[in-house]
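Just the one chain here, the form predicted on its own, laid out as structure tokens.
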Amino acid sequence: MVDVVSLFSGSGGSDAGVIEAGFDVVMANDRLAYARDVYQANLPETNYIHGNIEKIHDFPSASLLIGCYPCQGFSQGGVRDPSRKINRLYLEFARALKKIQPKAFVVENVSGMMRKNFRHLLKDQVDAFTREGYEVRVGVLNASDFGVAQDRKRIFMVGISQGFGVDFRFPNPSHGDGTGQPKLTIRKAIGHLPEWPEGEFYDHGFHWYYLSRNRRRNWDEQSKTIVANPRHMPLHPNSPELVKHADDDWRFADERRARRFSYREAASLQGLGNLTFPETSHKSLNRCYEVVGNAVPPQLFKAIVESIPDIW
């Protein structure tokens, strides 16, 4: 069985594809403690290890290390400043896989990471992997091409040690137009679930920020993208339309009572319906919220770790 360090681990989503997969993960980290109290509840065979990355200085051998490192600095949910020292912590991923050696890497981030003005930052990365020893390879995909009933698109860092001299190609789409599987829906998703679970959703009114856009999409759509900020949530299908009215402005199209998805449905359409949150003295809200929103959803890292020649 192949072994994996995982670094920014979060509560797991991108652990639970790569375990789906048919590898081992060896060890695993974040310093939020409500993250740590999901994995472990849901993959307690990890050895997770909470705390700052800055501050591990022994990793265990593995032929594969991946990282889902923050990304706030060019997340449309975030502060878009990529001057941010949060923005800075793919050097502790390099610093991991000089120490670890892997046969291979995939780390996964925000899309806006292709936009023009944060394109060195990006150059930047890949020729901190590629000075490691690396051939790497960079690719946008969106979940919902992969069955998760969002659209959710995320770029993707693959490398391979330049010594086995083969190429990585990006899965092909396994749902949609071609595929003989249709993308997976809203209803699909979460339709069984109750219409309004209260205590589980964010219910504090919308914003004018919230509605300078659409946020909602209908049952047999995919989601727009789950975020971990509960008052930036997409809204439930059953919640009015909403009607734009000028730019940067839209309102409800009736009176009837709207709201966000709950955390638990926003589990289900990052494609983590069985995850379990544990009650401890760190569970709240907001923090159910946030440890789903950052997660990768585990049918799309099980596709990309998949493609990865066999080198093991």
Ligand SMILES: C[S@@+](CC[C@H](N)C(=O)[O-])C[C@H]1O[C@@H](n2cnc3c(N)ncnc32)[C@H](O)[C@@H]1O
The other form holds:
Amino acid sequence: MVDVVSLFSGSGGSDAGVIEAGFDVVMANDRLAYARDVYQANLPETNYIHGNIEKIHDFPSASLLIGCYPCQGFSQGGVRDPSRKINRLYLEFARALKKIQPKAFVVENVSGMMRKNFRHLLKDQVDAFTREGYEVRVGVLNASDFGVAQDRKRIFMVGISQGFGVDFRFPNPSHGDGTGQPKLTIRKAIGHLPEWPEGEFYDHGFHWYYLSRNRRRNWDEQSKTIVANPRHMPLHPNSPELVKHADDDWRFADERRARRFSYREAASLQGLGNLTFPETSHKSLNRCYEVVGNAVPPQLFKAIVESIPDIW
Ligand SMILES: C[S@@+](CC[C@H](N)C(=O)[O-])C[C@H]1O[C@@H](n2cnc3c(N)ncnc32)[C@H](O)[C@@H]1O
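Shown: the form predicted on its own; wanted: the form predicted together with this ligand:
The complete assembly is shown below, putting the previous chain first.
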């Protein structure tokens, strides 16, 4: 089996994908306690080290290193400041790369990093990983093209040790036009779940910022991006439609009650329909949303690691 070290592992979306691909995750790490709790409840075989990556100096050997360092600095929901310290966590990933020297690595991050004012940060990352001896490829993939009922565009970096001289190609879509398989819809992903799961959705009002754009998709479409902050969670399709009144001003078409997706629905829309949320002291509504919104859909991560040529 191919050994994998996972950093910034969260609740294990990406790791579930590599495990499904037949790999063995020998170490995972995150500093968020409830992410650890969820991970261990769902993927109990992995040695999960809870704590700040900056404090970890020893890593097991592995052929593949994966990591999805945080993205608040680039994401729609975060403050877009290229100089924020959080945008420097890739250096921790580069440190682990140097130490472990795996045959390949995979990194995921938000596609905002492709924006003009962040390109230099992307270049810094590619340069740092190239200096460690990797041939690095960068691509943007949409989870909905890989059997996930959600439009979620993310940037991936795949590096393969230069010694192999192989050319990595990102996978072609497996779902959608021309593939022979329809995209998964919201209905297929969550249509069977209770209509009003009281206590499992964020039930505060809809602030002007929330209503500055359309937050709703229909049952037979793919969801808008599932985010970590529950205030920005898209609307459940049973909510009234949102109608545009003016630029940045959308209003509900009628008086019926509206609600955001619950955290369990959000998990299903992330391709994590069977995720267990253990009852630990770290559990709260916000934490459930956070670990779900941060996750990488396993199907997408699986498709990427399976596209790495057989260098193992
Ligand atoms: C985008 S999420 C990763 C999601 C994960 N790959 C998944 O699929 O579930 C980024 C994670 O980095 C963690 N993190 C941020 N700073 C960290 C640090 N200094 N040390 C360890 N983990 C950190 C956050 O708690 C968060 O869970």
